[in-house]
Structures are given as C-alpha cells and as structure tokens.
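This document starts with one chain, in the form predicted alone, laid out as structure tokens.
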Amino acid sequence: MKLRIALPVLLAALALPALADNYSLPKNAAFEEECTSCHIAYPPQMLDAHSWLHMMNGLATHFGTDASIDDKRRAAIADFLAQNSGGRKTGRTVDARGNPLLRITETARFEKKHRKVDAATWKRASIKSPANCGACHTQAAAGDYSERSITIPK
C-alpha cells in the first residue's frame, strides 16, 4: 500500500525540474504581432514587471532598434506583460547601479541555468548570441525550455 503512494509522489517530484521550465504563453494579439515580428515572444516570466515596464517605455532605443509602436498599444502591451511577468521567479531583477534588468540572459534563472556554456558556443554562426533561444531550445516558441527540448547546434 505505501508503494503505492510512495511512487506517483516520487515520479511527481522528480518531473519538477522539468515542469519549472516550461512557461505557458498567455495569448494576446497585440504583444503577438509586435513582439514576434523581429524575434520570438519571449514568455512574460522570464522578467519581472519592473523590466517589462521599463523596456516597453524605451521602444525607441529597443537594444539598438527603433521598435515603436503607438502608445495605446504599447500600453496594452506593458499591462500584459507586467500582468504575467515572472516576479521574485527570475531571481535578481536590477543590475549593480539599481536599473532593471532588460535582458533576459542577465537574469539569476538565465546565469545559473546557462553557467556550463562556453563563450565559443554563444559565438557559433548557428547560435550567434544567448538571445537566440530558439537557436538551442528547439521548443521555445511554445514555451518550453526544458533540457528535454535541448539541441545545441554544431
């Protein structure tokens, strides 16, 4: 009897690490079409509200792009992203001078989750930066970053 409890609650407990890193993509049309048109929609968890806030209000120097939008859609979008954003979950959320962090790969959960890559790898034509998410987590789009879904390209 006790083997019976005993293995769903081990088999649960041992498919959390797996779960933890699987973020569910809320649907909202507008992040959809603005956010995807120059790369993937990066689940809102990944930075806290602070960070999205801020980013969405610095469009206009959007990591050395001109990522405009109209402001009541840009304010739709900030609302969605600081509604669904990842909290105390990703760890440290400003950087040593006290500015929010707007970088995903500066995050805690990205540093310690990525510490074993080597430099040369982020550098690979196929990857080209730890931005490119996809590049390696073939299921990013759908939210899942699982180790499962992990294949580094040559």
The other form holds:
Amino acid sequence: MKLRIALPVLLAALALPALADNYSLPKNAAFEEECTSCHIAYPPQMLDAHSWLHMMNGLATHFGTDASIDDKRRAAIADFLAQNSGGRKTGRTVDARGNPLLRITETARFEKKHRKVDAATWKRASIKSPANCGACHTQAAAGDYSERSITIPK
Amino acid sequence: MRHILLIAAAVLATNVYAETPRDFLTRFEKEAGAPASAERGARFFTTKQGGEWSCASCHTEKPTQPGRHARTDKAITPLAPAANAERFTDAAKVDKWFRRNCNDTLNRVCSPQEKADVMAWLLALK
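I have the form predicted alone already, so could you send the form predicted together with the partner chain?
Below is the entire complex, every chain and molecule, led by the chain shown above.
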C-alpha cells in the first residue's frame, strides 16, 4: 500500500529536472553566426523538427524580413535544428489544422507558461513583443528560462 | 624560392579573405561606372526607400553608434568602419547583408551606385 503512494511521488520527483526551463544550447558555429545576428538563439527544443524544416525552407520571407543564407549553411543548420528539436516538453508544434507552427509564441507550451501575462505587459516599450525573450528572461541568450532569472521590466 | 611562394600565398590569402572597406567602395564605383557621392549616400541611408524601414531604422542615423534591430530589439554593433574594424572586411558577408537588407528596405536589390554612395558616406564618418 505504502509503495503504491511512494512510487508515483518518487517518479514525479525524478521527472522534476526535466520540467525545469533550462535548455542546453548545443554548440553549432553556423547556427550561432547566422541565427543570432538578428535575434537571440531560440532554443531548438522549442519547436518540433517539422516546424524547423518549414522555417528553414522559407528564410527569404522570415517573419517579414529577408533572412536568406547560402544553401550549404542552410542545409547544415536545418540538420542541426532537426537533431535538437522538440522532444517531450514541447510535443508536436502544430496548429489546430495540423500545419507546422513557426512562431514559438503560438505553441501550446508557450501559451500555457505565459497565461498570466496580460496584453498591456507585452506591449511595454521595454518588452516590445512576446518574441523578445530576453526582455524578461534575463539569461535567455544562454538558454536559461528558469523562474529565478525572470525580471519583468517596467 | 620557398619564401617567395609563401609570401605569394600570404598575399593571395589576404586578397581573398581580408578586404578593406575601401576595396568595396572601389568595387561598387567600378560596377556603377561613376564616382560615389557621400551626400547621396547619407540621404539614401536615412530616408525610407519604399519599404517600412530605412537603413537607419536599425543602424541609426549615426552609424558610428550601436543600433538596435527594429523588430527584435537585438543590439547591432556600429556599421561605420571608423567605429568598428570588423565591418566591410569579408565580401561574402557584405554581399549577404546588402542582398537581404536592400530587399527589406527597398523591396529590390540595391544598384551598384547606391552601394557605392552608402560606402562613401560610411567611410567619411569619423
């Protein structure tokens, strides 16, 4: 009887580190150079492989800007993202119709994690947009999205 | 003989990998077939050319200073060579950014004359 209660508790405790919002950022020179020239290194784990593939196939119109790169590098970065994508935390990153999501901010995990942030906060000049992770997640560039490194600016 | 080969290799390597900002001005003027105008470059850089943004939207009107990406807010190091020795030293990078950023600000490629004018202005900034 005791074991029946203890086991789920033990399993839950073991699962805790996986729930912490720390994404190790695997080293990749091409990813760092190309992807971080305009924005922080969004952790590959935040989207599934299918989403990244679509992203990398549409760089010429990348959220309203031309982010095209040479084909060799594009292929190398696409491979890197596919290898490090998604996983248990993120699940499939698709919309209601099953199309791959390209915005991390539209994924179920993002929405769940930010449900308490109101619309006015997102619009603050110090934050600008939900895609500006580093505005509140002070260590976002290093892949640390943990609770303790959040400071919401005025 | 060996020394001469080594020196030749070093010179060749320098030419391939380490351009100077002036090399780009020379190249664009040659492609344009006309001299550059820093004054025209300044106007081109700081005013909208058909798109939602001008060059200055991200690089500021004084590109000896750091800028910020108009959408993501990411810090951008100064563009003017006088303030940033890394700028305009790699042809692949220069071509990549002119291609992308001209498309974003003009919805087309920049002409050699436009690139020459911008280079002349950036080189004149101290």
